[in-house]
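Heads up, the chain below is alone and in the form predicted alone; it's given as structure tokens.
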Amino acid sequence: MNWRIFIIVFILTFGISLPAMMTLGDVHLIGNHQGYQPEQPLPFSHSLHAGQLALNCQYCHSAADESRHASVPSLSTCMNCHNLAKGNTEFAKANIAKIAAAYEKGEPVRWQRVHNLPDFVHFNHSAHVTKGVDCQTCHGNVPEMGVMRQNADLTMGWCVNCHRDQNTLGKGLAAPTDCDTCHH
């Protein structure tokens, strides 16, 4: 093999994918954002809501079984409980009061997206939820997370390997591995 061809193949293979999986400070490039945990406008404890209170993920993320997106809950969803549950610490009471005030004014809370895939990737939550894939498969042990963070790297290789693993388990899920499943 000609050394020039080797250099070209090496650059195309590693020169494009490695920078795409790295981060520069708070600027995340396309690819691996594993561990990403942005500061949110209000503290929200998944360990309290999904853990201690054992709320089902789909109570708040109601579109996950019928949409490509799991959806960020509306404030009316929060107020379903927080009309009555006002918190048991001054910290909780103050933050629930902020949610209630935003709800009364019709103002959204501007949550920061934690899981952000590139525009050329089309992930479909409903395809996974309706097949019985647990949320924790991709999102990690959310009931133990105080603050949500990206658990898995969610790179193409990670997703494809998960699909391959599912197919070899013989559960009949038939997880597709062709490119146009996610890139269309």
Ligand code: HEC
Second form
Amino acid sequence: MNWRIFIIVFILTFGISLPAMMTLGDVHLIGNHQGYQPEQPLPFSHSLHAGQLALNCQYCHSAADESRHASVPSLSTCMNCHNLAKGNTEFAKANIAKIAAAYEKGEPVRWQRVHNLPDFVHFNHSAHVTKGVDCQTCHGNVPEMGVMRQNADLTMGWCVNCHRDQNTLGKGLAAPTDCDTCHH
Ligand code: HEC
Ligand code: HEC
Ligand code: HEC
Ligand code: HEC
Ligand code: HEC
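Please give the other form, namely the form predicted in complex with the named molecule, since only the form predicted alone has been shown so far.
After this comes the whole thing, all chains and molecules, with the earlier chain placed first.
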């Protein structure tokens, strides 16, 4: 057994009552928070941008096919459109004005992180996206989400079951199931 895995097992043996405490306190610590939907500092809507406007996911999450992180876009990406699209309703005008003001001051928006795997797990977007696994397979029906939420449970079983399934589909894929791939 790899020593890092040993440490993980050690930590978990002594942290066994932690999950119970976490549900009581409703604290967002790590993974396993299916349905988690934090309030965001601005009402950014995927159902408007990826649904009605049908923007490609990678227009904004441009690193998804080349790096570990899909990345959240900076305000300059928003301003490509919001320089001109200033809003038709009072609600849209007020919120788009906030984006323009933040952009001019060079202040990033503090988006609340939705997904958060524990640090001892190694996940990589490009490894999946370049092998043709769709965003929606893991993130659910994003073009219908008004407010972003965590779709899958992000447990180890979720990862490993899909890896096993992929390998039996005869598509020539070899999704690893050895401990070291995800815990190194
Ligand atoms: C116009 C830009 C834009 C487009 C297009 C877009 N997104 Fe996003 N996405 C964002 C922004 C901004 C955030 C951070 C705010 C939030 O969570 O709503 C985000 C957040 C996310 C998150 C959560 C990140 C976290 O904190 O865990 C996921 C998952 C996601 N997007 C997936 C998608 C998928 C899948 C598509 C295509 C169907 C898509 N996005 C299209 C801008 C975009
Ligand atoms: C195989 C499942 C899977 C696929 C496919 C996938 N994601 Fe993710 N995504 C995850 C997981 C798991 C996390 C949490 C990663 C972490 O906490 O380190 C995540 C996190 C994110 C985040 C926030 C953190 C980051 O990595 O930037 C965004 C944004 C995101 N995904 C967008 C996308 C988009 C857009 C696509 C398609 C181009 C996509 N994802 C495809 C599983 C997936
Ligand atoms: C491809 C063009 C495009 C991009 C890129 C874009 N938007 Fe939009 N957005 C629109 C359009 C069009 C509307 C509808 C405006 C209206 O009401 O007239 C809109 C509306 C909005 C609204 C108003 C809310 C609502 O529900 O009406 C907000 C807030 C917003 N966008 C935030 C963002 C943010 C944040 C980004 C960057 C992460 C972004 N947009 C990127 C085109 C875009
Ligand atoms: C929907 C199916 C699916 C899910 C869910 C999934 N994976 Fe994968 N995973 C794949 C496929 C397909 C590959 C690529 C196999 C290949 O390259 O032949 C892959 C490859 C990988 C690789 C290998 C990367 C490399 O550099 O070779 C790692 C690491 C990985 N996945 C981690 C994870 C983790 C961690 C999770 C859960 C948080 C997860 N995966 C969830 C389908 C999935
Ligand atoms: C495809 C990716 C993947 C592989 C392969 C994998 N794990 Fe995990 N593992 C995860 C993820 C994701 C988590 C965190 C989510 C969770 O706790 O269920 C995790 C959590 C764990 C935990 C914490 C226990 C828990 O339930 O919270 C231990 C211990 C662990 N893994 C050991 C192993 C061992 C031993 C192997 C090899 C037999 C292995 N893992 C293979 C993805 C993987």
